[in-house]
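Just one chain follows, in the form predicted alone, and it is written as structure tokens.
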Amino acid sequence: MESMTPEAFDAQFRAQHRSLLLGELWANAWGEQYPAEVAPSSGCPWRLLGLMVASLRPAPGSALVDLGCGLGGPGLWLARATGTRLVGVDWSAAAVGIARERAHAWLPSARVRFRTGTFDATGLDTASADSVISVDALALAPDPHAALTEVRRVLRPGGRLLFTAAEPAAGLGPGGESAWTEPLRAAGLVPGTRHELPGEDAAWGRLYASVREHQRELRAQMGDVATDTLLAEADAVQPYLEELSWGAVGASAPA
């Protein structure tokens, strides 16, 4: 698809970053769960940030990788909160550039690095990460097995992965197990707990409705292409929101 290229993401990230209105719509959609300083361009409520700390338990000075980092907010927040060293990876050079600029307000330069890379070719050293996060990104990898295999390569023994994904509720196991369980095993990772993220369907519904309501103002700030991309996403996803379950999926590298 033409829209699934680094260049298309470059344009989208630049447009969304300069729109003050879009940030307001995100904040209104998530309400008190919206982490304003993080300013995520994905579903990243406060409950997810807390879950990252509790599930990953990253030690100060350890290495954290944010895969598909976008504009960098969740990784910057987690690295500052836990005293870790952050490497953010995204295939959009524009997103990486914006994330680098944002990083100055969050972390000392020695503790943060953003670079271009893909899900299956991060450019990171083998066994160089203690923790890997991915917010609404890893699940979109063109080749999920290759992406998970790359995560396995990058993680140190015992290192932990936590990523978010929307899944058909009907496809979850009887105990709420994720459909990612077998793909994780196939990549050499040890599946962990899937944590439900309540309220995400309603928040996305509010966001999509407000994007439609304010599309004229968004076009003035972001341009037609970026606005049309958001509207196309709303048309594709909103009819199925009640059928989806949002969760954070955990896994680890064998010790």
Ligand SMILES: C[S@@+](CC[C@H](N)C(=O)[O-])C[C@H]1O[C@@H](n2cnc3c(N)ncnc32)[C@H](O)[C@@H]1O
The other form holds:
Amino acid sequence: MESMTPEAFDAQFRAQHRSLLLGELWANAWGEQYPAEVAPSSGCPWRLLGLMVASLRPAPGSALVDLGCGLGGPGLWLARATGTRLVGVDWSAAAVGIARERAHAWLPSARVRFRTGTFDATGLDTASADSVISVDALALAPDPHAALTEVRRVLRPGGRLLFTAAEPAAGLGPGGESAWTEPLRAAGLVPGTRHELPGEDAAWGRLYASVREHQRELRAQMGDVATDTLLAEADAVQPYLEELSWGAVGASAPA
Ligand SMILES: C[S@@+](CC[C@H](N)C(=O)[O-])C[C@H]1O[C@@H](n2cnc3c(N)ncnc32)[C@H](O)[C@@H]1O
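Now that the form predicted alone has been shown, please provide the structure of the form predicted together with this ligand.
To see the whole picture, the full complex is given below, headed by that same chain.
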């Protein structure tokens, strides 16, 4: 997103939420990997949802936090699938409002809460989370060390983090090690495995191409500003798609 402010995300979320076509373009871009009910504002293929379950293994009743939750889909899906209690945090009040509305269809109200907060000031209690997820969000943090230190504070001892990030493939370590490994350690977290997410570059490429192709209809549904923001993202990211590698990076708080 061009200007990284909560207000810019508010406007984008309100506009995107109005567009049925954008949802269809997202679905077509991810094809059979698209979890329609989740309707992510991210790259959140079915294989990532499966990976979340397998690598976090949240116990029923335990506390799950979704950082940069957007409209809430990935966290709602995971909390319903695993019987956990969900807190979604995002700095966009508009996103949090829409996520709250969506939550009724997914979880009993006692098991779900959405609140505004930033990556480095979530407003959550210390050691209150058993699992933390962040889908295409935490990597946007302006101060990654502050954001990871906040995750470390919020996780209970032994609690687990899984977040997605696109990284330059050339910057990965010999065993596919993430460039986030050192920042995770510096924040007091124990780095875990990085799982490659194949096909994300192609899916983003298809999405950006279809946004260009359908920009007239998108302008009618979302307005010019939101459409131009998406087109600017396409222009900025598309040239680098082949150089990037998408992965889900795991870590845990020391037990
Ligand atoms: C690409 S969207 C992903 C949303 C959601 N995780 C999903 O998968 O649908 C990135 C999200 O990060 C949020 N975000 C960006 N910077 C943030 C910050 N500094 N603090 C909290 N949230 C932030 C945005 O508002 C947006 O909802």
